[in-house]
Structures are given as structure tokens and as C-alpha cells.
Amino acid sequence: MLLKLKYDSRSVRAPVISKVAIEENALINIIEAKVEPRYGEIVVEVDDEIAERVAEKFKKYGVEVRKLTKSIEKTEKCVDCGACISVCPTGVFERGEDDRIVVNEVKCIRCGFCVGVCPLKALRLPE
């Protein structure tokens, strides 16, 4: 499961991810991060079975937590041009039997390359 963590000026200076990983004996994979001196947003991936427990621990340390249900979203604007296929480093997109683009969200690492190259802005990373 993907969790979006928002840090305020106090929590951004503490080693919260390390503390949660050690205390919950959890593997936490950082997918996306934007950290500044007074603010931070980090998307992490944790096993579904322990996601609730890990989320509660982050909240205990003053971090706002939101579950991300989708990693990439294809809208009806998509014309199946395939630009996303050529730039995706993890193979999220492929052509289906009907030649339309099929999305495998599990492979998405939220790098955003596909969003940047889509000529019709048909892809987005849900917040």
C-alpha cells in the first residue's frame, strides 16, 4: 500500500521513518520525496498487512498520513498513442489485445515521466 506522509516544521527534522521502521519491524520503501527545511511530503510503500499499524505509528510522531488508492490514473482523454509506454522505466503500460493501453498500477513507482510526456494530459498521479 502507498502512504502519503506530510511533515510539518517539527516532524520534518526528526528521523521518523527510521523510528517507525524499527519500532514496527517494517520494511518501508520510499517512492517519492520532497523535503524542505520546514515541510516535507514523502510517498512510501509498505506491505498491505501492516499498513494500518504503520500509519498509526506515523501519526503518533505528528506526521499526517493519507492512503493512496491508485498510483497512476488514466482518464478518458487517452487516445492510446503509446507515448507513456516509451518512457515508463518499470513497464506499467502495455498494449492490450485490442491495441488499447493497459495500465498495471502495481508496477508504478510514481516517477511521473508518463504524465510529462502525455500529449493530451490524460495521465495523472492522484494525491
Contents of the next structure:
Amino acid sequence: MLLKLKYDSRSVRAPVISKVAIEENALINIIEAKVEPRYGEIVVEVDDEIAERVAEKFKKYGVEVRKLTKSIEKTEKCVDCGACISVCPTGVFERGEDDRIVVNEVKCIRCGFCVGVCPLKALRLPE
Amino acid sequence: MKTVEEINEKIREGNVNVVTALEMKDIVAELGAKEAAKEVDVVTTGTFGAMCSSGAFFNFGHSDPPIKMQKVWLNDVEAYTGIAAVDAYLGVTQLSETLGMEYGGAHVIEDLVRGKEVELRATAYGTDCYPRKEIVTEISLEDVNQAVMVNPRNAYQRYRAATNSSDRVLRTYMGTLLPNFGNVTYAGVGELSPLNNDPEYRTIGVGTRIFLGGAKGYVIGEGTQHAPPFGTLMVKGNLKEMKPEYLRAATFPGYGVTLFVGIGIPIPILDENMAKATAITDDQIETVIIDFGVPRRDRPIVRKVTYAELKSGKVEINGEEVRVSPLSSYYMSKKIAEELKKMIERGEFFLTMPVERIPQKEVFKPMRQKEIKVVKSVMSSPPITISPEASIEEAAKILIENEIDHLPVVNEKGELIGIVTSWDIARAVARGKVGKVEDIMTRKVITTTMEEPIEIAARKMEQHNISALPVVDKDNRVVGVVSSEDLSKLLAR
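Can you swap the form predicted on its own for the form predicted in complex with the partner chain?
And the full complex, kicking off with our chain again.
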């Protein structure tokens, strides 16, 4: 599961990710990070089973946590060409049985690269 | 064995046997070509992909007082009006003058087909017969006299697939190509594509009635750049009858606007040979993967490949598995073949034989050019260089004395290891920095070679926002420097 962590001016100075990883014995994969002196926003991936526990721990250290359950979305503009298939780093897109493009939502890491590749502007990354 | 007249009679009587090109593969595999030719009357094909060489002729009707349009824009997209007073041709790749790649000729066409109004703006010089010099109005497809889609090059039989050996992301008309052979893209739908099912062009030629953008259209000749087996078609149809589902405006990011066009062509099964031709499968259709990392006309061929391999979604390049993206929609292509099949079965679509055949042999020639100018002809040589051990002060002196802004830094063998510019020195001075050239030089240098065309060198400078490139030989030794000033003098000429 993907968690979006928002750090304020206090929590951004502490090694929160390392603390949580050690204390909860959790593997945390950083997907996206924007860290500034007084503010930070990091998207991390953790196993579904421990997501709840890890999220609670982050909150304890003063980090705001939001679960990112929404993945890339295909809109009605899609013509099922498949330009997206080979540019996705995790293989979210596939050609289905009926030759329509299928979205494997669970694989999406919300990098957004495909959004800028689609010729029909048919892909959307909901917040 | 069978004539088109006989097939049309069957359509009229309602007992015609139509199958799609995909169904035909199985039928021929099962019955053999001879029996299949007896059973099947028509095979329908389809394709749906980006076709840049498309557009439409419009006649807008006359205003009062009348105008001879010298320039005309539809929603800020310019159409060509070097023909009669209120006739114009709008090409799908023309960009909006205000929105750029966000909106273009293809979008205007899609908007019109969707029933929307677009703004027409025209200017003129004014004559005794056409006194008006300017007009701004709104028009819809209903308002214009004619709106005729005429596409000079559509329905490529097959197309070269693309990959990218360079170390940066390329935005091309073949979609986004990832660095270091990161992916492959290809266009066309192989065994479902019209011309692959009639490779001798026996039934597809001038006058063949086709499905174009949801309406009936016609082949009016071979397309531009027609070079079998990379055959192409020139087609026309009435835009007013077309459906937006089969004409979709698109933008290839970083490249520009284009139109996804839906085309379906019925192939009459006149004899055993036609049955055999329409049984073609993807593994029999070959093309090549070319390298867009080389920005030249003759892009290197990376390898041969069949449409079956491309369609599998993975191909091997240099021992590695590379993922493949189609750029044409198989789903829509199948839908078009199915739709055309139904139109024929319902007796709404009759077949025609060509009144003239299109060439079975043709070569695609390169442009005749006076010369290709290369870096060698404009670079400053021998180059003025400096050692990494030299002081910043020394570097400043050399720049001033020679009235230059760029100083390649070379080792004792003359190999390039960095570059210092007058800007680097100004910054060092401003920060009160004293020391050696190597402390302030840029180590990752963008370079060119003597044989590189000047347009490519100019693009490198533009992309990296720099104003000069060291020219290196194959051993990375500096043999000259070329600046944007050298190039602009030449390019402007």
C-alpha cells in the first residue's frame, strides 16, 4: 500500500522513516520525495498487512499520513492503443483478452509518467 | 471464379458471406484456400491509428461583401487558402497559434464532427470583386457547403518500429522512447491491416469504396511515400457523414498534433489467390526496428522483427527483453472490421473494383539537397584550450585576449576533460575564489563531431541551453570549437 507522509517544520528534522522502519521492523520503499527545510512530502510503499501499524507509528512522530488507495485511471477518452504499456515502470497496463487496455491498479506506484505519454490525454492520477 | 458484380448481387439478395480478416485466417487454415474461396465472398479489414497526413477541404460560402481569403484560421489553427476565394485545406498537424500542441487541425476536425461550432477568422488584401479585408464568424459543419476529408497518406501497410539507443528520453511521432533501448513502439495492425490482405493491390486501387471515419469513402490513388511492401493510400470521404468515434484528435507529447483515423476496406474473394492473401498472419509480416537515438534520415536498423513478435509485447534487443507498445488500436481496428461486415450484411455497402490499379513497385527517394553542412565547415580550429592545472586568472586572460567565451580543458594528450566559460570565471571572481581551472570547470561536457550536421549541433545547444560545443575526434581529443554564433550565421543564410 502507498502512504503519503506530510512532514511539518518539526517532524521534518527527525529521521522519522528510519525510526519507524527499525521500530516496526518494516520494509519501507520510498516512491517519491520532496523535502524542503520546513516541509516535506514523501510517498512510501509498505506491505498491506503492516500498513495500519506503520501509519499509526508515523502519526505518533507527528507526521500526517494519508493512504493512497487510488491508482491511475483510464478515462472514456482512451482508444485502447497501448502507447502506455511499455513506458510504465511497473507494468500496470496490459492488453486484455478483447484487445482493450487493462489497468492493473495494484501495481501502480503513482509516478505519473504515463499521464504525459498518452496521446489521447486519457489517463488521470486522482489525488 | 467470382466477380464483384456477383458478390454485389448476393449483398442485394441478403445471402452474402462476409468474414473479418481475423476470422478468415481460421477458415483458410481449416478448409484450405480453394474451399475458403468458394465459401467466403468478402473479407473485411480495419485499422485505427495516428495518420498525420490527413486533413479536409472546406468551402465556407461567400460573405457579404465577399472576401477572397488570403489567410484563414479555424479556432486559431491556420488552414491553407492558396486556392479559390473561400476554399481552404486544413491539415491535422497544424498547431493552434495560441494553444500550440494542446490543440491543432485534428482537434478542429474532431470538434466539427462532434457538431461543435468553431471560430472562423480570415484576412485578405481586398480586390474590386472581393472588397472585404477581414471577417470573424462562427461556423459548424452544417453551415459549410463542402467538408471533404482528403488524406494524402493513410493506412500504411506496415511501418518501421522504433527504439532509442541514446541516453535521454525522446519525444517522437512514434511516441515516447525511453533511453538505452528502454522500449519499442510500433504502428499498424499487421494481419488485420487492409493492404497486407491484398499485397498485390488487385482489389484495392483507385475507386475502391471503403469505410473512412465511420462513413463511406474512396481510395483515390496510392498515398504519398507509397513504397511496397510499405504501401500507402490516398483516400477521400464526406466529413459531414463521419462519426467522432472514428476520428480522434491526439497529441504525441513533445512532437505535435495528429489524428487517429479509422479505415476499413472490404476485400472481395475473387479466387483462391485472394483467399490465400487474406489468410496472411502476423508472423509472415516483417518490418524492422530502427534507432531514433540517431537523429538522421537514415536511422540505423537495430534488427528485423515480425508483427507477431511485436504484438507479443516483448522483443529481444542485444540479449535483453524490451517491452513493446502498439500505437494503433487493435480494439478499434477489430471494431471497424466488424462494423464494415455488418454494413455489407445489411445491404448498406456495396463493393467496387478499382478503375485503375496502384503501383506495385515504387521507391521512396530522399530529398535532393545541395549539400549537408557539417560542423567541420564552421568550427574554429585549431582550438584554444587550457590545462586543468592552469590558474583561473590565466584562463580569464586567454578568454579576453582571444575574444572568446568558451575554453575546453584538456589533459596532456589533448583529450577533453572539462570546459570553462567566461560565466564560470565571473562567478568565481564574484565569490572571491582563487585556484585552478579544474576547481571551477564543468566536467560533463556536451560535444559534437566534425561530421555532425550543423542542425543537430544547434539542437544540442538549444536543448542544453548552452552556446558552444567542443568538437572532438573519435579519441575524444578536441579538434575545434563551434559556437551558436558560428551556426546562426550559417543557418540564417
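Residue numbers count along the first chain shown, from 1. All values reported here derive from a predicted model rather than from experimental measurement. Think of the rigid core as the biggest set of C-alphas that the two forms share within 1.5 Å after superposition.
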Subject >> Post core alignment: residue 77 C-alpha displaced by 2 Å or more between the two forms >> reply: yes
